[in-house]
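This document opens with one chain alone, in structure tokens, the form predicted alone.
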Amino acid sequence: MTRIAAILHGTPQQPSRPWPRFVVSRAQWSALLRENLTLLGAWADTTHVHALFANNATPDPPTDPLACLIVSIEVEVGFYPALSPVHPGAAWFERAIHDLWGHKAADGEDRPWLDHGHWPQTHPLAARPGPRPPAADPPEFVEVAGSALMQWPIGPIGSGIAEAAHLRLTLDGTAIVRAEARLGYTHKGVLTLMRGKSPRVAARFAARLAGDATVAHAIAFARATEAALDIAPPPRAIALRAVMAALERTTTRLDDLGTLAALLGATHLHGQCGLWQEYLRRGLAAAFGHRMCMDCVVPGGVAGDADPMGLSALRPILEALLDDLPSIRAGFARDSLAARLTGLGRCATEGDAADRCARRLDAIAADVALVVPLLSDLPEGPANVALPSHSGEGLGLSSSARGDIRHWIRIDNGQIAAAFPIDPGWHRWPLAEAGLVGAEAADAEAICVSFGLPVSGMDL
């Protein structure tokens, strides 16, 4: 028996799929925090706080029932033991939990995150929401001691059509000594909007969490629903989802690469990436009826079958993109651009901007190489299955251009009782904050683009 299995031995379990959810004591919660686990997300309901971990010590993740842990702890007198002293990235989840449910992390953070003081009531998901705040407060940021330091606020509103986010840089001259983000400006109330809806109606809200990952969020939500109801989509739907997801990742990565090239003065490379992005968007519209494939993925499969002629038209586009990828790669490797990217926004786990660009190009090649043969060998058969009006709890996973997306849902007699999406932005923004430290203020925008920082998916 492993250490984690020993900690959880005899613990009450909730029948969540594909992994059970353990309702643990405070002693077990503390013991688990001392183990080799990676925090993937944390959320709450009116009585408990839930945390999702990846078990780094598991020898065989596909078969180990403890490869992924969902644990819950009861909130007592409004408090629960904080995760952030051991997992610093949990601070953002703790702040969101406090804003939405009112639960406080003991020895953790409760500075506002999603709630900017404009909601009609505080703690809207609590059993008894609080009154409307008296007035909106300015955002709170951590102060850095030093008489020669200055703060430079960027956002939340800027030029262009970028998502609203506030980045506060503390500068020593022109060097960044601290970076701190504050989001929540595009909060949509998705968790409340999903409740009481059927999974297929709620899927529309999942698809609108993040514009550059509409397919990935829809797939994660659909897989969570299918796990909760113990059903499987048809093989043809699985294949069509794979095509849509791979091409969504490709267009998002091309957009990131083109935006970064434009910021660094490589206008020809920006145009080259933009052209292929537009070709792919038009191909997706012809095949699936929407440039971003919004609402094309539903729990149980896909909303409708793809257009055969549209699918056929995608293949030459992808083959031509594969032929042009060496040219794009060479553009990023040219001396002037490579010199700007090397060392830019270096982070211990992610390398520098040059490394991140190289990984994006490799991922584009891999996704396109995956889709081309798939288009020639799509399974025949139905595109979706009916959903039973059962109850259940499930976790779904998908891959986006920014990283893995996870959705947890609980269904009660065919309707969503609770849900929580875990967007990659929860983990990418702390990486960018670390990567900005030591850089020049003038490079801040390029560094942020190189990390690929989503906003809307975190703002819920």
Second form
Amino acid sequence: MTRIAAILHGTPQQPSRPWPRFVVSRAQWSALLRENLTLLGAWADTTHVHALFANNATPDPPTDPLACLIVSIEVEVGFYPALSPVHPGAAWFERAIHDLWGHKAADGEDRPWLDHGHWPQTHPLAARPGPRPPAADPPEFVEVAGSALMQWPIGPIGSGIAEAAHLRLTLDGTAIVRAEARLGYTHKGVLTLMRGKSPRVAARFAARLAGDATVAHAIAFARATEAALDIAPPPRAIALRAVMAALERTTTRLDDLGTLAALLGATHLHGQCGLWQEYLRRGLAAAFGHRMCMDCVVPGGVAGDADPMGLSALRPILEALLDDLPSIRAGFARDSLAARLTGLGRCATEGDAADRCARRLDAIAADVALVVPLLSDLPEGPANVALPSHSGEGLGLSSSARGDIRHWIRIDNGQIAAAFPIDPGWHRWPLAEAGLVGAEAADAEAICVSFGLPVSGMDL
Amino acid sequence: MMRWPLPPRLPAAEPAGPVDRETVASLVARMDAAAQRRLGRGLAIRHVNTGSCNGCELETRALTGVLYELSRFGLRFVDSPAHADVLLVTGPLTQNLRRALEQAWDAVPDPKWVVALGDCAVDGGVFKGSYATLGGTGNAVPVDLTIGGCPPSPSRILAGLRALLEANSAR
Ligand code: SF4
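Could the form predicted in complex with the partner chain be shown next, to go alongside the form predicted alone?
Everything in the complex follows now, all chains and molecules, and the chain you saw is the first one.
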């Protein structure tokens, strides 16, 4: 028996699919925090706090029933033991849990995150939400010691046609010594809106968490629903989803590459990336009826079958893109641009902007190579199956241009009782905060774009 | 038959169709004489995100690409509201961004236009009724033009912006 299995031995399992959920004691919780786990996300309901971990010690991830761990701990008189002292990435989740449900992490973070003091109530997801606060507090940032340092606030309305987020840079001369993000500006109350709806209706909110990952979020939500209700979408739907998801990742990567090129003065490359993005969107519209495939993926399958003519038109676009990819690659390798990208926004796990661009280009090639054969070999059959209206709990995974997306869902007699989407933004922003340190302030925007930082999906 | 030809090797801006007369007429009716004098042909646009999902931004960014070539119409995006004639607002107007929109609006010199872009900005879209949103741009600043859609396509956005342009220079 592995150590984690030993810690959880005899613990009651909640029937969640594909992995069970363990309701653990405080002793088990702190024992688990000492294990080799990666925190993927944390959320709550009115009585418990839930944490999702990847088990790094698992010998065989696909078959190990403990490859992914969902553990829940009861909230006692408003408190639960914090995750952030061991998993620093949990701090933003703890702050969000406090804002939405009112549960406090003992020894954890309690500065507001999503709640900027403007909502008509506090703790909107608590059993009994609190009254409107008297006045909005100004946001607090971690102070950096040193008299010669200057604070440079950027956003929430920054430059360009972009998402709304705030970045607080602490500068020593023109060098960045600390970067701290403050998000939550685009919080739309999605979790409350989903509650009490059928999965089909709630899918519209999942599809609007992030426009650049609408397909990926819709797939993760659909898979969570399908796991909870123990049904499988038809093979044709699975294949069509794979096509949409791969082309969405491609357009988002082209968008990131093009935006970065434009910022660094490579306007021709910006035009080239934009052009392929536009052709792909038109192709998606012809095949699936929407330029971003919003609402095309639904729990149980896909909303409607694809247009055969549109599908056949995708192939030549993809082949032409593959032909043109070496010239885009060469554009990024051109001396002046390569010199700017090298060393820009370097972080321990991901390298610099040049590495991130190279990985995006590799991923585009891989995704296009995945879609082309799929298109000529689509399984026949129905596009979706009906959803039963029973109860269950499930976790769903999908892959977006910015990383993995996971949705957790609890369904009660065919209606959403609770849900939580984990957007890759939760994990990308901390990388950017680290990558900004030591850089020139003037490069901050390019560094952020090079990381690809989603906002809306994690603002909920 | 395929619906569009293979991607051309040398991209050029696509032909642009006529502007919707009705929209122009209603916009002209709302212009006062001073505004007509001061705004020339051409509009500077500042985008303001009030909580969008980023879908409307993607389609707006697409407009800046080579196929649409905004500059031929005299349309351009600017970074500062102080240099803008138009605020192009996206998102359902979250409580957390209302102040930012009002500040941006205050910073745009008169006469100014406000365009609510996308279903969210028009009336809150699917996020209508949430504790965290205010139901669209019009709940904080006066709106001159709405462009619906979730998100509206670049050509639809362009059609709206060109109508605004025509309204400006029709006299
Ligand atoms: S209108 Fe649609 S695409 Fe635009 S911000 Fe709203 S949900 Fe996103």
